[in-house]
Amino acid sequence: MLDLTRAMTFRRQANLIDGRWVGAAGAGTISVKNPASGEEIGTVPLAGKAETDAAIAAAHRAFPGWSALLASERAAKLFALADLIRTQAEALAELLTLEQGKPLAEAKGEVLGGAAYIQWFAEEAKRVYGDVIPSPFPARRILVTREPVGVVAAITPWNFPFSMLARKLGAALAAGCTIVAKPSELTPYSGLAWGVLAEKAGIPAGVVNIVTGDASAIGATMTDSALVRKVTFTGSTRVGKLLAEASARSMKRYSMELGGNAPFIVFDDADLDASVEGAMAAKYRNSGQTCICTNRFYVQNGVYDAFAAKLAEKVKALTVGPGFAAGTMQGPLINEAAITKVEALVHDATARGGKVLVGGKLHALGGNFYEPTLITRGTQKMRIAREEVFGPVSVLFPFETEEEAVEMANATEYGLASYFFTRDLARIFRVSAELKFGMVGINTGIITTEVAPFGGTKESGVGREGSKYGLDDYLDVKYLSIGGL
């Protein structure tokens, strides 16, 4: 029998508003289910406008005190938060696996990644620099300072429910902002756990507020509120556009990390074993449910068959099961809708000439489990060449020339992540410049780190998370012209 006592110490079935854990008055609850079993693991409040307004008001009241702290004082709170996450990583990972389904080892990696983002921004809090500009006028000084924007509204997804909020909360608090966060209704507990952590780390009431419930009502309240000065969202391009449009009505700052359709190019001079390892890392972690997962593999004809054979061996070796089961390498998809989408894309690919080498159907476990899948003979007419699959499905597309590969890779409205493998130094610089994506992995399938800017171009969003650039969207630039000197 699985003992989840540690995880339950972080499960909260209430909203955190102004330092108090409260429900949603008369609005009911949302059932939260384990995607591996379908069993209910608890409920959270079905909050809406009233609760969101209260959370925003609390954040607004807390802003003057939090922003007035010395940067070193805010940093100290964030360092304490990062340390607390590390000491409680096992419990937080168990809670994450329970509601999201990913293997426990992946969940722990996500939790520790969240701690790394918090620590990074704790360090950056003390490096919010300004400028002194040489004045063109006599007896005058020109200074440029950067100040926190104010109340931040954050909306986070279900695929990385802990670390996605870490990127936003860490940057907001380091900059001196206060925050109202809405985690996904599919995985709310990993979001609410941040409230418990904030309390334990000594972060004052009202600085961190978390509401669960009606996504449309909460999002509309956030974008309509004059007290909210920035909206940050990770999720679909469709929803991101709606939030950006609504935010623009009151000229709010916004950053959007949206959909992706990542290409992965294997040139015929690549190290094939390294390419396959990179492919597995870039495709199958979290059951393919990441925005930077490879969606399209473009493999040069000279190594196409060899790469397909090597990748097929690796895909066949993946162990599918519940996230808590020993040896599990791939867990369930998040829900039935995800299964339906994957099935439709695989059916379309095979109907258009694709050949299934591995998988291609529901797993014997049933429910939300899908077989890790590899399909060859890909063509640009397939839906998967254009649509984000968000599942454990790889399609290999052949190509002849470098120009052809780059053209196919760029043939998407998305511009988040891309990958390519080659041992040709000149090609590395040439192709890197030609790929129209915000992030490029070269001879590696893992690119996410707190020290580098995460974000995309085109319809994959605006703004960056992590790195020294991650604070920019949480700070306003102020110019001071001081005369009479």
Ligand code: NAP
The other form holds:
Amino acid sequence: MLDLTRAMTFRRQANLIDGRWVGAAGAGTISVKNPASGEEIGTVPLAGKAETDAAIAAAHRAFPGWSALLASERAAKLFALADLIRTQAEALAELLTLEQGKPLAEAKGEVLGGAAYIQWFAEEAKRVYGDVIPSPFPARRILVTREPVGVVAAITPWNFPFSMLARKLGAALAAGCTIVAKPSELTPYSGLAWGVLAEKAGIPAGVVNIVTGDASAIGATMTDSALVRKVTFTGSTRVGKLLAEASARSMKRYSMELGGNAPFIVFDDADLDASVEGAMAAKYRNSGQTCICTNRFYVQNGVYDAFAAKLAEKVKALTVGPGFAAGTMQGPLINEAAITKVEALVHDATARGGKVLVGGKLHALGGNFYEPTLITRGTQKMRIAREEVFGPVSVLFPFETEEEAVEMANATEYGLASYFFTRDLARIFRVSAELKFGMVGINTGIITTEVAPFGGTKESGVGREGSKYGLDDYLDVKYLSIGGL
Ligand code: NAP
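Any chance you could show the form predicted together with the named molecule after that form predicted alone?
Below: every chain and molecule of the assembly, starting with the one above.
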């Protein structure tokens, strides 16, 4: 019998506003379900404009105090937060698996990844440097300082409900900003857990506020508020565009981490075993539900059959089951809508000549479980060549020349992650330069780390999270011209 006692110590069925855990005024609630079983885990408030306004006002009141702390004092709070996450990693991972479905080991990896982002930004908090610019005028000095933008509004998705908020919250708090966050209604508890953690780490009331509920009402209140100076969003390109348009009305700053359609190119000269390992990591993690998951495999004709055979072996070996079951390598998809989308894209691919090598249908477990799938004979006419599948489905497209592969890889409105495998050094530099993506994995399928800038180009968004660039989006540049010296 599964013991969820420690996970439940982090489950809050309320919103955190100004240091108090509160329900929604209208007393409406949202039911939160376990995607592996369909059972209700609990409820969260169905908050809207009133609660969001209250949270923004609290963050606005808390801003002068928090931003006035010494950078080292803010850093100390963030170090405490990172330590707390690490000591509570098991409980937080269990809560994550319960509401999101991913295997427990992956959930723990996500939680520890969240701690790593907080630790990184705690360190960066002390390095918000300015500039001294040589003055072109006599008796004058020109200084550049960087100041926190103010109240930040953050909206996060369900696929990485813990770590997506870590990147935003860590950067915002390190810079001296206060925050109002809205997690996805599908996975609100891993978002609300940040409120529990912030309290335990001694972060003052009002600095971190978390609301759940009506996404469009909360989003509109955030973008309409004059007190919010920056919107940071991770999610679909459709919603990102809505929020960017609305933010522009009051000229707010925004950063957008949006959808992807990652290509993965395997050249004839690649180390085949390494490319298959990379393919598994870049495709099947989180049941294929990540924005940097490979969506399209382009495999050069000389190794096409060998790569397909090796990958098929690995895909067949994936054990599907509930995230808590021992040995599970792939959990359920998030909900029925996700299953419907995957089924439609697989049906389209097979109708257009795709050949199913592995999987291709709902898993015998039923519900939200889908078989890890591998399809060959891909063509650019298939919907999957253009649309983000967000499920455990690989399609292999053959190609002949490097130019052809790069052209097909770039034939998308997205520009988030891309991958390629080759042992030719000149090709590494040539192809890296030609790929129109914010991130390029070369001979590796794993690219996420807190020390590197995560983000995309084109319709995959604007801004970068993590790394030394990650604080820039939370800071305004101020220039001081000091005369009469
Ligand atoms: P989504 O539908 O855009 O939802 C993301 C968040 O936006 C959720 O919190 C959602 O709330 C909220 N939302 C929905 N409609 C809104 C509105 N009108 N105004 C304000 N907020 C609104 O995306 P998703 O399906 O959850 O997530 C998958 C997408 O995220 C994929 O496209 C994936 O590629 C992308 N993603 C990108 C990155 C990246 O770093 N680039 C990382 C992870 C995921 P509710 O859930 O409560 O409705």
